[in-house]
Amino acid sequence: MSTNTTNSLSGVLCSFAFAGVITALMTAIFIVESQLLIAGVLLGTIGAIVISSKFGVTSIILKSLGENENLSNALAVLVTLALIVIFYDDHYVLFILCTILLYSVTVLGLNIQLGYAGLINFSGAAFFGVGGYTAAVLSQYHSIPPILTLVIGGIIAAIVGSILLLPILRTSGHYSALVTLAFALLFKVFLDVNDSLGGAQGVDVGSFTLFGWDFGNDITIGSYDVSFYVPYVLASLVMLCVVFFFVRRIERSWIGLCLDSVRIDEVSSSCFGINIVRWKIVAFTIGNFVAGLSGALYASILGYISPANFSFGDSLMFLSILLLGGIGNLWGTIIATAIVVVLPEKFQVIQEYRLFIYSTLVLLMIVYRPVGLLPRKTRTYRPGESS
């Protein structure tokens, strides 16, 4: 057996072991209630990462996962399915899993805007909310298929986002960011005063149904009572997989190349015939569509939404996830989402300070590590190599 084959096999085995460790770690974090024990688990994890890095185990795992993308995707899905099986009757944990998956979808949309085209969007939660309120309105009409409701939620979010296109295209940098910031604040005010959408009290959202099966009903399999959140987690996982594949295809296509060019240097891109306006519109529209798509499903999971679910604080959280994971890095986005969602839930003492923590996190990442935890790899152009 050749050395390369042996190294490849050891890398695959390490990858499977890594997936098992991640599953065990997430299980421990969800099961443990003592915040002191959770802190111990996290410190132990950090220590294990440092030690494995010194012995080269981390580099072997990362190399194996990087060289075999299908393996990485399959292991991520298997870890999620394993957590679903372990916590099949735990409503709280399954809801957290839904939140992680759908927040990841939303931030992937923001990644198209900021990570690829360089458009800063402080209103991610607003477009997430547009999808949610669209689902709430359409759920009153039982003749509309739920899958179509999700798509319409994304389309409406994209249409609403077109309102901002003119001011965004006429400005640049922090000025265009202020446009999205103003929209995020105005959106919440609009919901608060709009009685037809429930005002500040919110509105009910019908449960998701598929092929006559109501996801809101309890599930009994033999002698086991399965949480009704399980179908929602599976639906969220499918949505994340589809969007992840879609965004990855954009990144590696000529569309992604044009968006990267626009982000890096608009003047040079324009000189080479790249239509700056067109690609900014494409990035902003697709990103908002993805956010609205996930927001529609999230609203169905909640069953009741209000303006408080889509505040500026949530937009800041989405942006902090993107910065923490690494702008342009899709896997970094998912990992950062899990960190930002789970830690405040397990450390209740920081719940009231989330907005302060998100703001501080954004500032620290910009100053000390603007590339994030997992920096995006430099695009390559050699024939036969992916970016």
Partner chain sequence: MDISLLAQFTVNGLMLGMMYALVAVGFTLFFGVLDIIVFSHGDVVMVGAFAALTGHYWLTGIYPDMSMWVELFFISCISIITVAAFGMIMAKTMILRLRSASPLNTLLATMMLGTVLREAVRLFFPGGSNPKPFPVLLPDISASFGDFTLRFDSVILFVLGALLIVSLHLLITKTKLGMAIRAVAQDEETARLMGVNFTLIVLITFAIGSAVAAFAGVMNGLYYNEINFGMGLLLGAIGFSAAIIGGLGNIYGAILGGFLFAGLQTLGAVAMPFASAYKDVFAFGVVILIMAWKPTGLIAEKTSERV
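Could you switch over to the form predicted in complex with the partner chain, since the one displayed so far is the form predicted alone?
For this one, just the chain is written down, with no partner chains and no other molecules.
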């Protein structure tokens, strides 16, 4: 029951060193083009993880990071900023960074639904898409500030999701799985056949403009040509930080406790005054809002979206990321997203086989390590506090 541990110097140093290693690793993965080298880097990483687990280094690192959460969070932001600086003119890398950040946001939203409240949502990509299409529609009106576009995207997603609330509240288990599954398919078909939203061909999304500055143009700072993606990556990073903070706070509050209780045992929850309907509504709505929020930004970054971006397969991918990372573990989510997004992009050899390999891996994971890469830890209500 020790409260706020004083940060040991070695712990701080260890955290910094780890952040440096991660930056170097990500840089290497992004820079290296030769497939052979990439394979080498990957194998090296896996080898390093295995060896360091053997000698207890992994647990030392995890402990140092866990000891001082504020520092670890700041370091994670620093790592991202460092990558942005290193790749300031590389559209491709910056776009991958955006994808990682925004997919993580969406999966964090799903985590509130599934990880905390136990509501399975097979239409994550649909709500992501509602946000995206909202951004597409709103981008025709240049006077709307970007931040408002994002929030409206989230709100519309939450409203669309509320259509499903009644069946979701009344059903449970597989019956409830069908509700969102049916919606995911319905949504995709709807987009495919609905001409006013571009049909199967998709629709353009105008870039953000703020005070007359168009986000779609490259920026020149001094003698450096900075990619137009940089502001977008920064915006994505801010969004992830805000959502991460929010979800973390939910977890470490009575709200998170109530959601956990609703997930684990509805009968006993109700015998201790917990309003099951209320918490399910809250969790489902927030999750969809967050998905819509990130979808709106993602669509603005892509500049062009089509129904193919928001298929049932994408919903499945979001859920698998959640499962791979470890349901309820926020860092696990981000790491799993990075792996799922980066690997097939960089490892072109497997590009064609990517779905095959990826679904096989998830399948094996569920059978042999159902808790995911980083299992959720027992709740502590204050950072650094532990048993």
